[in-house]
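Take a look at this single chain in structure tokens; it is the form predicted alone.
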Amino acid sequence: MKIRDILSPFTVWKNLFRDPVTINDPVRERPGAPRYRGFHKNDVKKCIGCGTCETICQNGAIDMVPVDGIAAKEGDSGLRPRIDYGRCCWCALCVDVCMTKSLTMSNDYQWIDRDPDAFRFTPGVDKKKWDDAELGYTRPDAHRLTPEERIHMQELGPETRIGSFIEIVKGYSVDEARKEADRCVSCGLCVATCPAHMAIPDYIAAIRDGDYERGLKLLYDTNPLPEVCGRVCTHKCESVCAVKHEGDPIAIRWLKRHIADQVPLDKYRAIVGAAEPATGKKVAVVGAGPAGLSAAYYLARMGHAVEIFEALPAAGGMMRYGIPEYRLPYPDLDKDIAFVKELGVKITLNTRVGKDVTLDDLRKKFDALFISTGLHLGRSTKVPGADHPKVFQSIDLLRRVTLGEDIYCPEQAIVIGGGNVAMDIARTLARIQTKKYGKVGVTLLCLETEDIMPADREEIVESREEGVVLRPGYGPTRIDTDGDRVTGTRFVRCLSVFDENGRFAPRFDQSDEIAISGAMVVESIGQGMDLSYLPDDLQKQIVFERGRPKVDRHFRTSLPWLYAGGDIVQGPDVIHGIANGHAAAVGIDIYLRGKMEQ
């Protein structure tokens, strides 16, 4: 034993003559460290109710609950997290995963209460003394659980794609898709926003697991056109994605396409399943667009015999005759249609209802009808000169291009409109001009400024890359003509498109006028419906609302046997048509089974 070991106990004697230090209240006078993880705070205005905090909590200490005064809306579930401190282990994973950084923790950890239920509360809603505390734990800016940027999608460059109608986007590889799927936090806000309410987090999880059969089954539960929607869906789901608050939203549309691309058509039947036994009931569908094909698919699965009547030479409606092939290749569209036909749906082409067969004939032959004829009529600006033969409607030209017809396309063309269809015809003309003249001469003008143009952002960016000149914020006043020639169009600055009530009421500055030269003008300011196939007596029996057939939640019109959907009721876009068709199929099935029980 060393001498130090003997003397060391006596060193405490040095404290004998020091003044004692007494803490009167050792509990309340011990504040947590500045970044101590104490009781939770939540900025309920920043919170979107995505539920990622609830999902990540391994103790089940968080429940998403409705809150008075906070209503559900697009991008916000209306729910807020309630914490149960009987279960909480203060790990702060909920704070680390919070997409909006609304959830934080104070450094207050001391709280005494006789009521155990008091320790189960909704931060930011149930007021607490630490709500305004400045100290506590907030996720560091550099601390992220998901990558900020989405996985890059390989696509053709503008110098390559402008010379052909080859598809621009190449699609994800398996490895790329899994990396993108890993960014998803499974919040489910996308499901509520999707018109078809697709099980988006579940099919993204199937990609992570490499289970493409499960993924395809989930797609077909609510959407029988996954190849189409995986390419041209308006993907409103991505606009509410919780991950967008930290960076790029999840590439939901591309992941949907990825699943469909991985599974060959000959495996679909085994994966999706066969139809129910035949009911003996027959349904006619007028129009082979997204709504008609969707309704036919689900009706066939329910056991009903379905025949679609299509006026054009091929099925697809506006998907085929309104969307250029560089966005939606025909083989991929045909793959979706082929499986609808495989279920026994008959598609009768080149048959115009109202001309080749009357609606009365269909009424006698079938037990129920679903009309979904789309918006195939263009709308005119009606400015002076708009009736000239060299002034065209975009939808007419796009249809003729699909049919393989040569269209008039001079070196300089003017497109009027700011939506996706306007972009489609502008980019189509640019490709034709490149083939004919080796250069692009398309100018697109629209009332809206670029920040409020209705076209998808990628369409705007890609059109510019391809040489289309965009002049947003101008409205046409006159189309200049010289005999059988168009020489140009005059435009004035648009000051505003809508009035204070949100109604279309454009205002112009007549002193700010420009003239654009061009030998061709294409109007693309909207589309209208053609319901001339409905007999006059039938139209009198159908209730219309704002020019569209009025329908109930099952898309039944005022006539019990007649259902309507797609762009003539809601839209225009593919995913709304698909959702309409599915809902109508459910309604028709209820109607037919009710007749069977009579």
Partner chain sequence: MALYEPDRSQYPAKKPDGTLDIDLTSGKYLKLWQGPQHPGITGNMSLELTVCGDEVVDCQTHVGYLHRGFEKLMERRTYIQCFPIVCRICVPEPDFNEYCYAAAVEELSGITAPRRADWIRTLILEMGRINSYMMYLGGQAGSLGMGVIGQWTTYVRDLMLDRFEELTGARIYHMFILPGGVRDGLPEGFEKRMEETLREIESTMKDVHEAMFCNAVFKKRAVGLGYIDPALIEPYGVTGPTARAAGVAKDVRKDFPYLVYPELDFEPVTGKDSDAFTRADVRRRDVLLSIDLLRQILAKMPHDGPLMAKIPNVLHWKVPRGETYIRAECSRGEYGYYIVADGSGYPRRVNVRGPSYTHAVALLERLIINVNIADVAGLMVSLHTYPPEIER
The other form holds:
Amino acid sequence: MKIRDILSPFTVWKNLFRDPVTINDPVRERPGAPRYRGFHKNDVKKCIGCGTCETICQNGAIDMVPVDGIAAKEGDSGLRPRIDYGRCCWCALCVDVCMTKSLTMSNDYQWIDRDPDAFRFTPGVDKKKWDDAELGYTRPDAHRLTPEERIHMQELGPETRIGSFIEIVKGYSVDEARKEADRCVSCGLCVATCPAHMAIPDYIAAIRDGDYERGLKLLYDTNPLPEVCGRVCTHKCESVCAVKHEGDPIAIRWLKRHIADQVPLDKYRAIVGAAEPATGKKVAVVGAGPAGLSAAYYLARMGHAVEIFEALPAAGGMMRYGIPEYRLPYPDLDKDIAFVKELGVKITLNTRVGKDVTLDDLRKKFDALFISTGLHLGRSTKVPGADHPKVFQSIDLLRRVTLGEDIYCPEQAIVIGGGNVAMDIARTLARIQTKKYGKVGVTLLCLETEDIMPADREEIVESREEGVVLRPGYGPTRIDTDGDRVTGTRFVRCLSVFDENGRFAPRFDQSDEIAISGAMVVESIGQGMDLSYLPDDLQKQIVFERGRPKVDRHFRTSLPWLYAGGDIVQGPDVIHGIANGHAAAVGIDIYLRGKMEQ
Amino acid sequence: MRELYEQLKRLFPLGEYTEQRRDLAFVTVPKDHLRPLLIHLRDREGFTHLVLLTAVDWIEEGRFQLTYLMNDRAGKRDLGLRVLIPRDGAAMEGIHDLWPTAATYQRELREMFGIDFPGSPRVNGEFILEGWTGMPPYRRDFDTKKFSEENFNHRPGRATKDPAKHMKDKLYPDEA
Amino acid sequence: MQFDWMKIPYALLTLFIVINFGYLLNSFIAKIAARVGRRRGIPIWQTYIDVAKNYGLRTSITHGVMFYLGPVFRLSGGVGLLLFVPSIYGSSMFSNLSFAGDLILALYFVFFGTLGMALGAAESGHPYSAIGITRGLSQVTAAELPFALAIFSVALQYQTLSVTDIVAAQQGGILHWTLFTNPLAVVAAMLSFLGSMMRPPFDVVLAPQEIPIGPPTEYHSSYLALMQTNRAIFPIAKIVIYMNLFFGGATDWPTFFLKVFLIYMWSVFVGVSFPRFRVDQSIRWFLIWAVPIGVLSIVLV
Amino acid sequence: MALYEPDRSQYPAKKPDGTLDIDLTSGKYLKLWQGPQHPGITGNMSLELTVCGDEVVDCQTHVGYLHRGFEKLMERRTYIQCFPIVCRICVPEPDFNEYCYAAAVEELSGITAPRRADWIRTLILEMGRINSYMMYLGGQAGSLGMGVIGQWTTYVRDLMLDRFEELTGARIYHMFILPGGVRDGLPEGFEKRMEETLREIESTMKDVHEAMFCNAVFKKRAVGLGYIDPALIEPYGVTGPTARAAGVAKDVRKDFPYLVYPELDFEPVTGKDSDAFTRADVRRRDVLLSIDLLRQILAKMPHDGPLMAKIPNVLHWKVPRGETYIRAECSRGEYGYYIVADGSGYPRRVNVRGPSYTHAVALLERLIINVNIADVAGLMVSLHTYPPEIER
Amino acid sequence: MKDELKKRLVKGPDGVEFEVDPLRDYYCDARPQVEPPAISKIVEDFFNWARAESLWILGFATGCGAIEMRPLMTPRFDAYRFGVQWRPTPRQSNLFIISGYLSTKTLKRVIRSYEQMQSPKYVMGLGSCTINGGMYWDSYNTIKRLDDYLPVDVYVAGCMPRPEALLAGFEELKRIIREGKGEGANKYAAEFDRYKANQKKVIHDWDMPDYNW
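Give me the form predicted together with its partner chain now, not the form predicted alone.
The complete assembly is shown below, putting the previous chain first.
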């Protein structure tokens, strides 16, 4: 034993005269560190209620609950996370994964209660003492648990695509699609926003799994035109996608197209299933546009005999005759229509109801009628000179292009209108000009400024790339004509399009006038419907509302056997038409089955 | 690792070989050859350290995979031996006489997977669980969530809504 | 000699002062030990609250008569020890019943409490109590041996067994203390003192880690409070003996407080710095280090 | 190698069937339970001791008081959902779970964590090691009756926890190392505060050395206690400081270098005597080594660069079929994760190999024979076992 | 039931044989009773104050939370200042801190320890696990709601709650006790059958006496 071993331990006593290191009031003097993962905060205004936090929580600590004063709206489910502190483990995965960065953590960590049921609260809604805490954990900028960059879609360059009507967008490869599908957080905010309520997260999951058959089946549950929708849908779903708060939204439309592209037509029947046994009831559909095809498809599946009457030489309606081929190639459209036909739907072409066959005939031969004749009448600006023969309606021109007619197309053309149809005609003209003259000479003007232009963003970008000159924010005053020639159009600056009530009431600054020269003017400011095929007595019986037939939730008009849908009810939009057709089919089915039971 | 495998293959009928890393490989071994192989590895090849012994339940194939992970510190390498045994009446020869510490692993496997190691010390006694009467919990067909819900009270008052469904109900009330 | 009945209230007053001093001293010592651990430590009145709390508990269970009597024995050991030695030398008020007591009685009381405790704790039936008791008894025996030797040496030195006489002999300057007149006996006694204060390195009897916590394992509520009271009295009483025998006694309360505190600190000083011995080790330690010194002190006297 | 039998030369005798001849009714033996409610037990486990007099003649360790079924729970959690729960497996030193799990998932998914993340991971692991040793030193001194050491070491551990808190955002369960990288970089001024903490720890270690290691009574108690024959190391799967104290320089950091250890300059600490005192001393020197390593890490660490690799969307992260084993050197020895993936979004099987598993059951039961009851706690602590990692 | 828990005949050193029932050994046979407070309110208030200021915790590390107990009792936080201290035996403790999840195996020991504590006694639940199962909500081996099995006086949120939060919990508990609301022991006695039924539901091998204090 060393003497040191006996003496050395007494060194502990040197602490007797050192200050104790005890914290005076630990309860109040010790705020959490700036990064401390304390109790949750939620910026309920920023939160969109996507429920991703609930999905990732391994403790099942988060419930999505409705909250007073927060209504569901597009892009916001109206739900807010309620956290159970009887479950939470403060891992902050919910904060990391939060799409809007609304969910954060304070550096507060003291919550004592006698009542075990008190530890459940909705951050941001139930007021807590840490709501205003400045410090605490927020997701570091570089820290992402979900990839934010959209997988780039291969596209034709402007130089290549301007020379032809070949489809611009190439579509994803399987690998790319899987990567893009991987970005989805499966929140489902898109489902309600999609007019057809497609099961978007589910079919995206099918892509991730590489299970295209399941994907296709999911598509056909709500949408019989996936190839079409996968290309030209207005994809409102993408505008509400939760992922957009972090970066680009999921390319839902392209993923849908990817599924349909992956499955050959001959497998469709095996995957989607055949029609149910025939009911013996017959339904006539007027117009082979999206609504008509959709209604016919679902009716046929339900076992009813369906015949579609189409005035034009091919089915597809506006999808064929309105949308240019570079956006929607005809073979893809034909693929969708082919499967509708395969289910037993009869399509009678070149038959205009009201002319080739009367509505009354149809009524006698069929048990129910669905009309979806679309908006095929162009609307005119009615400015001086608008009645000139070199002033065209975009819808007419597009139809004639599809029909293969050689349309008038000078070196300089003016397009009036800011919607997608205006873009379509402008870009169609640009292509024809390129073929004819080797250069583009299209100027597009519209009332709206660029930020509120109704056209899709990528349409605007792409048309610019293709050389179309865009002059948003102008309204036409006069079309200058010189005999059978149009020389140009005068425009004034539009100050505002809508009044304070949101009604269309443009105001102009007459002093700011410009003149655009061009040998052709195309008006593309909207379309109207032509319901002249309805006999007068029916026209009287049908109730109209704001110029459109009034329908109930099954798209039944005031006549029990007459259903209407598509653009004539809902305004121009493919996906709405499809949804209408589906809903009407359900309604007609109920109606017919009711009749059968009688 | 590959050379070791080739070399062992001449002595023992080995199955599938997977090289996970430069210093880690897994080899499937027939049940009866495990013991001589372990002794060979321990005494000849320097794999003196039994890192772990555990099981994987491949319920779809009706088999348990026993993994004996051996470590050779001097040679800086690991070799995992996979032994596949049938799930029904699963039993295996113990190695507690080679590595006394293996007895602990075997007790756990007996309790958690129901794999018997006849003769292993205290193998039939309770190890981790107490008063457990049901299926061994680590088997794949044991559903812990269901068990937890049936056995324990959870605090009531929890309810969640699916955002997609809630939105549909709210935005399109008449479509229901 | 006629018994002076006034001695009894005076003795009770002494007891009162000593109890309070004991409580405060225990807290204060705990605070000092806490300082070594860089803490602040308990409030000075904490021991009072603890005792009040323990008296205030609603339930208490018993394991038999001896279980109940154990703490009582222990307490009476402490009180008895205190009462039969003079607290303040020369004060008629605080000399207690020392006229009646001598060293043998004191030694008896030192052991009496321990034995009572042992019987009571054994009755509780807890195996840890039993282990604690075997450890305790063997260690106390070993630890008391040098003390007994030292007392023997002191008694030889002063040719009396009366504590009062021994104190009286030490008056008149610091150099008259036994500390200087018989240093070996003091050393032996102080080593023994370490063993009896239940502080490391000789606290394996109560060690929470080695066994939780020995004899008092089953003691609770008012039994425990009784023992806590004893823990305030007994060490002081014992220190009073040491003070009287070796450090010249005390002639007034301040001196008393100071001397008791310093003697107490000796055990704390060692206790904080060392871990604890196992019982066999501590017995061996006493036999090897303390007992020879005690024997030597007797031989030298 | 022969089978190792504990020395039972005196008692009890063995029955013909190999079991011990212990007749509790004879009055010669006493069954004594230490734990689960017992301050001398590390954590929540218990020892069923059969004693004869003051000596232990037989011991069975009972674990499972902390069993939560992690390995089962992980089978029904996605790969990212497992990340917050793994750290709970070993409460006093959670980071090794995070690292081993993250590394295993990365390896199976073919992801490489960024270099800077590796540095931060190493930093955290070494910080955790110091923390764990601080717990140990306090416990070892406390189990032999010297409370003051625990006071000091817990205080400096608290300082280290402050560093953890500002770096990771939590005190105990850091949940910072996730598959793919780490959550965030070092906060502003971290190096400076870390250096202050390290200095405080160094000075405390000096005090501890004076008070605990140069202490006659401590030596009396600890020297020779729980001697492990070096020949027992392999059969009992002993790793870490416990093995190093027996002179076997087992250290995963050197033997199977991971993270940035190849770039750090160090030698494993070893001892010779293989008893409780040597083990304590090896761990004390390991703290000093860790302090040195931390200084090296802070000096060499890159300060920019990505912290996370590109990982798939965690909500549906699928890991291809395969199995792997990742090991790391924790304060108690080799810590490892064996993960089997079956190609789905959930692990097929996760097996956590904690060093306590071998140390606290088979080894402890072997060493405890013929030990005095009073030494049981000291012996148990000297193996430095943490019950939660045994039963998971 | 384990062999050693069965009744057996023992021959004493004096040759007399007697029966030993380990399940009955050393334990009371009586159900717990509701213990009324002291008759005088002043006395009861004084005792409540003393009980609040002298919280003796049972040193039973039941779960993760035990890791924060060391800091609590050491220099940084020094809970001794607030009258809090550890006791190694349940007999002398008043406060049972359930530091997180309880496996059913531990629950059994916890019940026994709790019942051995002397009334009035208090229970503090630490962390999510004691409130609603915490992250082990789907585990087959941990209980989810502590208040099913023991009367809990106060809960501290966190996983783990930091020592500071625990100290805040002590403050709240002291307030509760001072107000005379810390009557968990009486609640346990009053609703004894419910608690026992819950306990027996999850402890499948109930091999101990129903009452043991």
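What we label the rigid core is the largest C-alpha set whose atoms superpose within 1.5 Å from one form to the other. Residue numbers count along the first chain shown, from 1. In this text, all values refer to a predicted model and were calculated from it rather than measured experimentally.
Comparing the forms between these two forms, the C-alpha position of F544 differs by less than 2 angstroms, with the core used for superposition. Taking the rigid core as fixed, one finds a CA shift for W561 smaller than 2 Å between these two forms. Relative to the superposed core, R35 moves its CA by 2.4 Å between these two forms.
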